[in-house]
Amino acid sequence: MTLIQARIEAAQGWIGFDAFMALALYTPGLGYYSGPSRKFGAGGDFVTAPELSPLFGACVAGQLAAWMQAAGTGHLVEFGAGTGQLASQVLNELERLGQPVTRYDIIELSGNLREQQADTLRALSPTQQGKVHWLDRLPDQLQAVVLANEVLDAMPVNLFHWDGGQLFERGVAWSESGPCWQDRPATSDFEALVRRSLTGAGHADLKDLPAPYVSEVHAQGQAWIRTLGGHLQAGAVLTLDYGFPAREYYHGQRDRGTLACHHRHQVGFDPFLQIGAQDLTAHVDFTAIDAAAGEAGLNLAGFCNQARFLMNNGLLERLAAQPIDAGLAYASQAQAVGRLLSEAEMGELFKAIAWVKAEDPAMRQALLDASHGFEPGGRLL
């Protein structure tokens, strides 16, 4: 809290929300994901997909190997491994597919989980844990597959507050009571930067939303995008995640934004509260994110959502295969399943988006015809 008050101090009183969540999740030591408490799993925070089966991580790894192959790379690229469960079963299904991998990189700024993950990595994988490396960037030049699940939704987000007459962007100042919220006019770049995430929701105008209307802008998973189609010379981008198109996320009845936080698995929406405890997260703006691939040279190659990408990558027949007189086993599988698959629980909300890049016209059109997760012509709305 300490640290907080006087970064805080040291602005004159105010920083950015975007300031405050990068404190509050990624401070060494302090921060969430840096700390040493358990944030995945059923004794954590909350559960995500490759925690649920192995099955999932299975597909993923379907869709990894065709791109791998038209793009004439056995070379991997995971941001943000959680605790390493989808490195191994990705690494399984490869070795199994006869897809050779010769590098596997991590990257994953908190030293406690690529502790967490190398220790995976020896029990699950011990044949591929040989290939596994962790880097604090990307190289600078990069021929590869390129994979993020639930990366997105974990990066700091600006919020924006419109009156009606007049837009803010809401930060955190300190009072007596510790940081609060406090709101000061937005600069002209920042009413630039809401102005282009409205218009891809299809708002001319601040004055198309209805007041008060508070949301996010997604400036540092823009910049994050851009950044790795810059740094990818050929190759493929997959990233799933919750979120919506711009036409849903800023929808006038979506009014206080997507913030919230989790906890034990319990949703609150106070971010002031347990702070370096609890996860802070935004669901994804994907038109957003999608136009900032584009300007970094990256073609989209498909959009639609995880129940759909994962039944495309063959879920249903990868479960049917499982021994069904195994007992509790199998039920525990198709009990997963279930949840990957459901509309009420990961089946709708998270997505999965994928882009290529390649300067070869052939290789390119190879990498987009490779993308066989998703459905032709499926793009956003």
Ligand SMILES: C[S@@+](CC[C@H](N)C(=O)[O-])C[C@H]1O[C@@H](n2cnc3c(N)ncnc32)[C@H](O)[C@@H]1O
Given for the second form:
Amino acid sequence: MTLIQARIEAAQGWIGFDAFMALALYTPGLGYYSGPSRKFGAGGDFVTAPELSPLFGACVAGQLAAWMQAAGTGHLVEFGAGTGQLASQVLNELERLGQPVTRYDIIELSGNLREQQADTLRALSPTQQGKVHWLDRLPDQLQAVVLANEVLDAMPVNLFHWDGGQLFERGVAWSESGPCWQDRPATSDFEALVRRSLTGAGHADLKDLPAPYVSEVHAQGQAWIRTLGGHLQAGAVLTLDYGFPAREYYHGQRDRGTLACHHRHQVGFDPFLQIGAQDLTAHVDFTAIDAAAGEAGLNLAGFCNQARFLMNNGLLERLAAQPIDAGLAYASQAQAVGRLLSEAEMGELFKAIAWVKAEDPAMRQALLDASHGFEPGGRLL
Ligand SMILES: C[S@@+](CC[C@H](N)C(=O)[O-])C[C@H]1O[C@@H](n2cnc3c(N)ncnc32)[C@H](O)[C@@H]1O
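Form predicted on its own done, so how does the form predicted together with this ligand look?
All chains and molecules follow, beginning with the one already shown.
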């Protein structure tokens, strides 16, 4: 709290919400993701797909293997690996498939989660463990397949407020009772960023929005995919996350945006409560992320809901192959698959999106053809 107050004072009394969110989530030792509390699973604050079932990672691995073959690479990079469950599931399934892995790099902001990942991965064979490395930054040039599950939603966002006549950036000031909202007239750069996102949603003008209207823009998420695309020489990027194409994201009725807080499986909407103890997250605007990806030379390979992606990667067949006489263990897998596929849970709100990159047209086509988790010619609606 003192740190946030000091930052606000040092910035003449106001910081953007992205700066507040970065402090609340990632300040070493104090931020939500950097602290020691349990975040994932039944005893934590929220559940992610790899925590629900290893069949999730097995499906993802099937898709990664196809791209690895098309790009002729054994190099995988995972961003934001959480507890390390997905890395473990992917490495096990690739071994079962006989798909060679030369390196599995993890890029993780939280030192505490890096330790948890190392703990989880100690269950792998020494040969597999030897392939895992933690990096602080992306190598300059990369021929690899890149994976990020629920990472974009954890990246800091900026907030805007349209009052019907003027556009503001909604940021954070300090009051007697602690942090509080404060709007500032949007700078021309910020207004351009908002207008770009709204154009993606088919809104020709800010006046198309009802007032008041508050929502987010994802400058950091866009910068992330631009940087990644710039470093990737050949390969593919798969990200799974909750969110919408821009038309749904900036729908007139979604006039309070998607910013949310998670604590002990309860959803809240006040980011100034329990700072550092609750997760802050915003849905992903896939249209804006795809536009930024395109600027970095990434070609959209597919976009669909998570249920379709997992079924295209054999989730139901994988469940059917589980030993049914395992009783409770089978029942818990079946229940997890239900949650992953259900429209009311993670099947529809969560999306899979992938891009490929290769200078060689034949390799690019092979990567697109290998995108079997998606329908051919997948488009953002
Ligand atoms: C919601 S968790 C998801 C964890 C894991 N992928 C899973 O599915 O269980 C978000 C993760 O992304 C990490 N993260 C957020 N921004 C990141 C960035 N720019 N680079 C690397 N990791 C990041 C967080 O520290 C955390 O591990």
